[in-house]
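First comes one chain, alone, set out as structure tokens in the form predicted on its own.
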Amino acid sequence: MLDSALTHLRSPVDNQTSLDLEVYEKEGSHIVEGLLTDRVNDVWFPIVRGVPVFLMGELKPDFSAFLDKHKLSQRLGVETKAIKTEEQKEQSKTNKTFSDKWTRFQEYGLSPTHQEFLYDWYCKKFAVDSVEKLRALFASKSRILECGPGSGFNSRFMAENTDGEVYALDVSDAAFTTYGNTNHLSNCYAIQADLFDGPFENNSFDLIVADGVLHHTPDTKKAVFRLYEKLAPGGNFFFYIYRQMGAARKFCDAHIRDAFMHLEPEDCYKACESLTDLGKALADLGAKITLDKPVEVLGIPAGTHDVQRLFYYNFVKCFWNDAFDYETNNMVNFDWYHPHNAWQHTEEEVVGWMEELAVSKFQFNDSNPNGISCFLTK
């Protein structure tokens, strides 16, 4: 952590109280071990491996070794965890998935082949027609929050293209992967925290990005509303969430997830291989079919369909993309079926959320049939 991050960090207890910093170990300009203390509410948060950790309650790790190492046990006492909320219990199950995923796939999104695919998709999500315009969007922002950065590839891209600050918040151990991939940048800060308890004041960011994250929380709508509180008036908020799929796909998703999500991560990766093999086999066909009429009962539109995409969008998640190696393709399928929470939504639902928030300026950007890309202005 760079000490400049302290300017905008606040205690997650009340989102207002400034934090006192004690530094125990540094590497260059980075604080790799230290302590942040909220003296008003009498709580503390450690800095571990360069990342400030703001997890509370059920989500808070055991820091007894940290306390012993820095001889803090007597001074801080034996910590009792806060009351465990149902949301924290739910989120802790999903954390296991993503802590494992982003420890394994630390280079995801960093290679040129990955970036060619991913930033083309980002342009569609943000409704811009070139990467240069995407860069210009980020350059226009002074304070950006990305929730769920994963490997940190997009946080890094944003920080490289703005003179402002980028805060990358992840509830899982992905925060440490993001730190490792961004700590060469003086304007990018990795934070481990629950987005429901983000350590920031309200109305403090002019861009918030949550790409493929909020549907993995216990409550997608509450997550949208919570992040909206952090957005400054006139700021932009982009989120991408899973779209409610057709009947056959919904059945297969529920059936497979019920079988896979209770597996240990290693076992789930293995179980997903058959789906990845199916995706590759269908992609290798290079076949297309044309439907003169829509199959309305299954939500399949008329038109020409790539066979692999037809299966993928309408029957079963069997991702395959030649831009990625086998393990990364398999990870994408794991990402779909192992998380404990993976909600699907409709555009009508999201419109209802916008009405409740009194948001009049928002748009849905057509990025792919599986998801809803929403870009709004506060």
Ligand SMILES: C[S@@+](CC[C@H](N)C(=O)[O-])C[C@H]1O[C@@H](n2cnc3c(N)ncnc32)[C@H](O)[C@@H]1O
Second form
Amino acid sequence: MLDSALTHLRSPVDNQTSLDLEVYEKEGSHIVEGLLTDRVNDVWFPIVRGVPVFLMGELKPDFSAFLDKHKLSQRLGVETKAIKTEEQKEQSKTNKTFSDKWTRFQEYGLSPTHQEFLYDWYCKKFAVDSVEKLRALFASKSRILECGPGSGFNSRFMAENTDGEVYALDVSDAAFTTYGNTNHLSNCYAIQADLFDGPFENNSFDLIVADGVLHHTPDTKKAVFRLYEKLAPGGNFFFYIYRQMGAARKFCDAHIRDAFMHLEPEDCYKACESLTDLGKALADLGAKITLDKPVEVLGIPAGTHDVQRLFYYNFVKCFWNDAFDYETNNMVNFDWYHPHNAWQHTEEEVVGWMEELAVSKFQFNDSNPNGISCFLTK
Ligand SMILES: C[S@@+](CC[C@H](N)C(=O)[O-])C[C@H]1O[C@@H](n2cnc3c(N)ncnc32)[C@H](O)[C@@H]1O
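Just the form predicted on its own so far, so send over the form predicted in complex with this ligand.
Let's see the whole complex now, leading with the same chain.
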């Protein structure tokens, strides 16, 4: 953590109180071990391995070794006031998936082949027609929050393209992977926190990005509303969430999730290989078919379909893309079937949320059939 982060970090208890900093160990300009204290609400947050950890209640890890090491046990003791919520319990189940995934796939999104694929997709998600325009959008922002950065590849890209600051907040151990991939940048801050308890003042960011994140929280709508509070008037908020799928895909997904989501991550990766092999075999065919009529009962539109995509979008997640190696393709399938929370939504639902929030300016960008890309202005 860089000292400069303190200017904008606030206690997640009230989103207002500034934090006192104690530094125990530094590496270059980064504080790798330290303590942040909210003296008003009497709570403390450690900085470990370079990352300030704002997890609370049920999500807060056991820091007794940290307290012993820095002779803090007597002074700080056990937190008795911490409220443990049902939502935090839910979130901690989902964290198991993502702490594992982002510890294994630390390089995701960093190689040129990954970036070509991912930034082509980002252009569609943000409805711009070139990566240059994406860079220009980020350059025009001075305080960016990315929620759920995973490996941190996009936080890194945004920080490289703005003179402002990027806060990269993730609730799982992905925060440490993000830190590893961004700590060479003086304007990027990796933080471990639940987005429902983000350590920031309200109305404080001019861009918030949550790509493939909010449907993994206990409540997607509440997550949208919570982040909207953090957005400054006039600011933009982009989120990408899963779209409600057709009947056959929903049936298969429910069946497979029942079988896979309780497995240990290692076993689930193994179990996903058969789906990944199916995706590859279908992609290798390079076959297309044309449907003159839509299969309305399954939500399949008329037209020409790549056979692998037809399976993937309508029957079972059997992702395959040549831009990724076998393990990364398999991880994309794991990412769908293992997380405890993985909600799907309709555009009508999202329109309802926008109405409740009184957002007058928002659009859905056409990025792919199984997701909803929403870009709004507060
Ligand atoms: C599917 S990954 C997406 C990562 C990245 N945005 C990408 O597109 O590659 C979802 C990420 O959201 C994070 N996440 C889930 N719930 C969260 C919450 N309540 N607060 C912050 N991050 C959360 C997970 O830990 C995980 O790193």
